[in-house]
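Taking the form predicted on its own, here's one chain by itself in structure tokens.
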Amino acid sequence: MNNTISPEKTSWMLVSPLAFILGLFLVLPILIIIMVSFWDYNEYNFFPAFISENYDYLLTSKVTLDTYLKTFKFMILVWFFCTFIGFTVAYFLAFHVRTLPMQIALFLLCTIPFWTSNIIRMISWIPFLGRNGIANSTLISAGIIDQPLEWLLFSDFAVVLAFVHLFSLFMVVPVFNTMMRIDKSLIEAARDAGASGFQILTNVIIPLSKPGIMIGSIFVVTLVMGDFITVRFMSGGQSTSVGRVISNEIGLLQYPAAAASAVVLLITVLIMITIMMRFVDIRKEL
């Protein structure tokens, strides 16, 4: 009698522990999310039912287009200081430090800031920017500025210093870690054609960083679609963002209305990260 198992089935046992795992942490509250967002509510509680006034409302008012073009303006401003800043640094990292064993010293001390809680290096730039305090104290002292800016703190500004350095080493590893694996003869191929300098940059690093570039992007547009407290703290109340409504939403017990905000917001998310990647096959990354 044959006992051995068909490598068919061999794969379905090794696959059906994690496809279950994601089943169940992954696709079942998704699920969950979309069937509560056609629920309907009223001051006190919220019921099972099938209508779309979620849906009809979230995407014909003016505050929710309102509300996307704000956080759409984060997001761009975000990345794209988030991309200077992490291409910069990993060029730096990669390419003028010599030896490994400073590179992984230099790459920690990168990511030393990030030991601690969001919420708090979040706030550590609240006494910085604030009206006295040290930014526009030395402003003041040095003489070039004669009374506290107060666009500083507690604006659109605030709220995308705090992201960038909130999310800038989602960036700079992936753009680090690609470089790290260009073959070096290309550079000096280059170098021997002639090439300059920036036609190094333009035509041979930049072109074969782009799927870590590709990758540090969507870590840093999810991270700020989806995010709620920074735009809060940061901007002082003054400012909004798609998840910062959703946790308005969540907190007046309006979770039907909550879960469709998410629904769009996943979805548009979605949509993003698949324009993203047509641009680039990632899959060689990972």
Second form
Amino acid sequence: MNNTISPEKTSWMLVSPLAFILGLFLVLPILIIIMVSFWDYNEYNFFPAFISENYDYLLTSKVTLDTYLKTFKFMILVWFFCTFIGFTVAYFLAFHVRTLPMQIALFLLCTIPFWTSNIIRMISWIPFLGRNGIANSTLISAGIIDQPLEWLLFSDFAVVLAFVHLFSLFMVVPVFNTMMRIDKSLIEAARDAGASGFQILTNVIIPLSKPGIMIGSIFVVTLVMGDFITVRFMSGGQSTSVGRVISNEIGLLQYPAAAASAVVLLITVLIMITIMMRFVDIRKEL
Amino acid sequence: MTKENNKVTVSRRSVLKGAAATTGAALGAGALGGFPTIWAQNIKNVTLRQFGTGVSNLNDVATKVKEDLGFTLKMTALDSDSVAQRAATQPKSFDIADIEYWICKKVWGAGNLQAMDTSKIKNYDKIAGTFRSGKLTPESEIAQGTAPHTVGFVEGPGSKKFADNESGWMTLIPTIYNADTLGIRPDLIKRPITSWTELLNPEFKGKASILDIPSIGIMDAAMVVEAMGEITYGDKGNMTKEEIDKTIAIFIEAKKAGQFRAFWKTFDESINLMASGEVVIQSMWSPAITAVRSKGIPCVYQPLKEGYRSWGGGLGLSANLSGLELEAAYEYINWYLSGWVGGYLMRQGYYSAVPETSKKFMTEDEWGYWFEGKAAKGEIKTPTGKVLEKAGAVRDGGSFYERMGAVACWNSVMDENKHMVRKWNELIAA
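Please show me the structure of the same protein in the form predicted together with the partner chain, now that we have looked at it in the form predicted on its own.
Full assembly next; the chain just shown is listed first.
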């Protein structure tokens, strides 16, 4: 009965299954991607080598710069709209809806569109926004415009619209979650101390919702940075994003080039998340 | 019965093993004559997995195979890039590759396909000259690009080197091919279109489209640029870096000026762009035109004075095929060339590699309309029975010889492929 395991050993043993899974399914694949990014390739094959050509081209090409600028533009716009919409919806649910069952019911209502696939929700915009689509024909028959609006579909506008539609819920959920934890008496106290509604919002609710906003932002930012299909479909193949470049490279069997692009994207996203984490210590706030 | 069908794939390996063992035993016992019987019994259990672009991966073909040959054919349709990718990197995922000749040039070296013995192909002698000597008729000139005969043969089984003659070992058994040009909406353009230059005509600003498959898109772009008189290419199918740069620069300029409505990547996208009126002039493939027309929307596959950009596809056998499955694959290929599929595809606007066998599976009127370029005597219907044309209609571009004789270049892979793809990415990012 004396052979008890030391607490230190127990910790190691408890942590090892997770470490094993993460090592096998996360760290190892990333290491392989890094390795392949230094390999060479031809039309149909890639083979071990140690060349920096993939990175040389990637880091000096104007296409990379343009692509990243475009991706950042999408990311910032989508983040802005998602945060605005997500915060507003969560605020309404948390502070204006009185009863808990009603809050849950309305919250579930928000998730209904998510019962269908991402792609379907995205593609259904195409007939709606097209030159002869519902939006244009409605506007024309209402006499608001005489010519169909060309920029509705196959444009950056369409891309951002689809992204916001797809990703807003990722902001609503964490923000709603943190808002529900805000002690209502803090708001009463603020009101007693003479704060206006706007002051309560900026001085109490926003600071206390920060962790939720930050978690939502991480979702939205990483999803937009990694997307390729929304950009392709909604821009009619005319706009580009980092993910699309990678997907094209894979399509053309240029795996080492795709791996190099993926490594650069990974580093970029990690830097962005590190910066975001600087603003809010999520672990402390949760 | 249904249960058994579901199990086919799972049990197939074991059935084959059993078959192999039985065959081995039979052979060992010197009972060579027993082989065909065993084979005839077991072939029903064979499943061949075929993949390719949407153009010929048709479920009707799989159904007919089951009916005529007894074995199961599983079809997977992918876009051209994915097809090349799978042929090069996932040899175990397919038995039959339905690929284009330029893809063959690209992936043959990966060693995932095996050359076919032409002596086992019954209709080999009837295959169109384009795929054997390269000449459609003895007088024809060979067009630029990856002409199918240049990558159609290898020096022997297992060889990775393409042969320059009919060596008896074929890489792909040609199945379908066509001459591509621009598709237009005559009802929205309302004037005759005669040249590739019209794709970049500012008149169609915001209403043009080109396909986003670099190897094919660059050829359409080259046809346009050459027609504009900007560049005279040495070989459109194998451009120099300067030629690529200049071609792409012209297209980037047009894109920035808002010429294009969209770039399409899959066949279905091109149909939707045209049918919805988002685009009035674009790169297009023949059955896409047929699909638009069968919706009752006017769409013309416009012959242009500079000629056609052509392509050809064929069936290649996986290097993994052997024994019973390989026999079944040869059986399938012989069946493919025997006419039913050819007739089906020709009624969609393609050409069969063995046109004469298809004739038996088409009515005289259909043959006249699709192949000979004659005016239709009655209604022309799609293979699925939708009415396509009324009596009196004539096929865009005329007869087989007029169309295939006017090929300016073939889809191809260039020596400067890597550079070309990078420049193409610049066009997309611009």
